[in-house]
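A single chain, nothing else alongside it, follows as structure tokens in the form predicted alone.
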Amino acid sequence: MAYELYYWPGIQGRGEFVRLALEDAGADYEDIARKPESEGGGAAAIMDFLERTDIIRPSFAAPFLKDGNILIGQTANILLYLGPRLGLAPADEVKRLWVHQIQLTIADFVGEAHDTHHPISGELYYEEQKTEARRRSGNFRKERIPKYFAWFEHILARNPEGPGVLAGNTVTYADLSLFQLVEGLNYAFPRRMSQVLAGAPRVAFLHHAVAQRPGLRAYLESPRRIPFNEQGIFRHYPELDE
């Protein structure tokens, strides 16, 4: 049976972590919300899925992902789950977990990407915050993306097993969303990560070589990759990339 996939259409967000991973094995998936809406797609699908009472352990948000008759959400939990079915996670359950403490701090940075062009709340229109978002995105470019990317070089130095990825010595979906998260950021912030990448050349390497993995470069060069665009979580403001 097809894992079924419930994201927002017309965005990548936090549901391109979890694509990366279906793509990358060439899982069986379907991308529910993307189908059209009188074949039980579009927004309206997730919605009825969020209002549903009938679900016991039901989802806060999407994404989340349904394996015939279980239910998972929130981002790093579904990879959690997906990870050694995918042959995308350790088999060793320490390994494990330390993949997915990379995997949680990664949220907690595209938490901070998000925040920079809604600082106050995604209640109101980003031009309804403009000042505070100049603000937000200084600190966050100055203070936030050079921390954050140490670690990863940090983490990258120091694996013992594997060179060229973060854990074990095999590509895990921890690398798949680390390379999501290069991509969001050098378009939203391409001035700012130019320096940053030329400081961090294992990131830098990491990212070039899980683009060129088979089954990614495929769903790269394909139309169901979509664009970054001003809705999703990584937006391009050039004011912010100053």
Contents of the next structure:
Number of protein chains: 2
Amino acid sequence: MAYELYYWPGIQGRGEFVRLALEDAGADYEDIARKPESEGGGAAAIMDFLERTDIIRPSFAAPFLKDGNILIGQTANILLYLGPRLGLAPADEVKRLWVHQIQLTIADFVGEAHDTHHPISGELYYEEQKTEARRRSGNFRKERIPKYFAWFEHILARNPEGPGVLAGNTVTYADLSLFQLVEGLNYAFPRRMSQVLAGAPRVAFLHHAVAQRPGLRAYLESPRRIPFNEQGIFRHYPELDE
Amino acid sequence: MAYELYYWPGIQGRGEFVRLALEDAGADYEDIARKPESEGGGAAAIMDFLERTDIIRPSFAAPFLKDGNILIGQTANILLYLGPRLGLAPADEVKRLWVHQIQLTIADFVGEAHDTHHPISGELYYEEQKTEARRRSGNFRKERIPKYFAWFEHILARNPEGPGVLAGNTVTYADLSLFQLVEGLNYAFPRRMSQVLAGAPRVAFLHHAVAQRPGLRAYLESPRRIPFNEQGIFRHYPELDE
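Output the structure of the form predicted in complex with another copy of the chain; the preceding block shows the form predicted alone.
Entire complex below, previous chain first.
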């Protein structure tokens, strides 16, 4: 039976980290909310699910994944579940926890990237918190991006098993997620990122190499890949990249 | 061999979620940074570890746990590892992922609680971002606290196996973490929380019941439990609770 992914249909957002794993592996899945409402899709499909009172293990927020009777939420947790099933996680427990640790650190970074344009509240418009956004972005660009990228460079350099991947000797979902993180930051902070990637050659190489993987390349060129936009996590507001 | 926990010695912080699991289970562990510097402790022990270049799987930040040769970072990931070893996680894979999903949602909430007093940057003092903190806290109190607590109430009400616990029919590390979340919010936002807990009886009951567990009770009354203070995640600034 096909996996069913539930995520907002108009943005890449956090759901994209799951989409990339499913697409890279060529998995059979349905992106439920991207189907027409008449076929049970649309944002309404997610709202209905979040509001139903008969679900034993309801997610606090999208994305969530349905695999038959199994329902799993939280992006990193979905990838923890899918990783071994899609051939994108090591077999060994300790290595699998390390991949998950990298994923959780990426998730922290993604949360910080989101808060650059929403430092006060996700329920207010960007325009209502522009002053604060400018201040938070300055710190994010100067302090946070370099700190995280230095860590990614270090763990890529120190991986004893394989050059070019974060953990073990094959690509894992964490590599796909780091690719997506770089994609998003390149979109949101192009000026800053051109400097940062020049000083992070291992991350830049990984970003390039992941994009060439056959499954991902086909996906990225397809209409299934939603373009970045100013509704998602990574938004391009030039005033935040100055 | 004893577990070795590395976390900042002067605060409960994120490390406390790990301490509670270890203490509840009566596990043999050392809280490394709380030892004197002359015995290899102090904050220096953490800094040294984070800066060493010979660690294959370095954490981005504390807490991290050492179990012999195994090194694991990210709070929720440490608990994922410890859960089954301490008898604080279900055996079944799907249930274990559900407990982890709850933990990750608590982690998101904890991150939001931190950002109420640091909405611009963790590298600036609170006093340098007081205006923004006031604005962010208003939204946190009015929108975010009730939304999360409604979810906790729902999942407690819907757990088909056991009343009084979040998942399965015995206490898991997620229950201990929800206890700690309530403790922290009660300290930081006493005014708001007295209203919220009145409307969340299942969470209030869990909070009370967890505190009575023998291992935890002994810990909470001991000097090992660091009092809340204005260096940690949960800080009491009355102006943010108005």
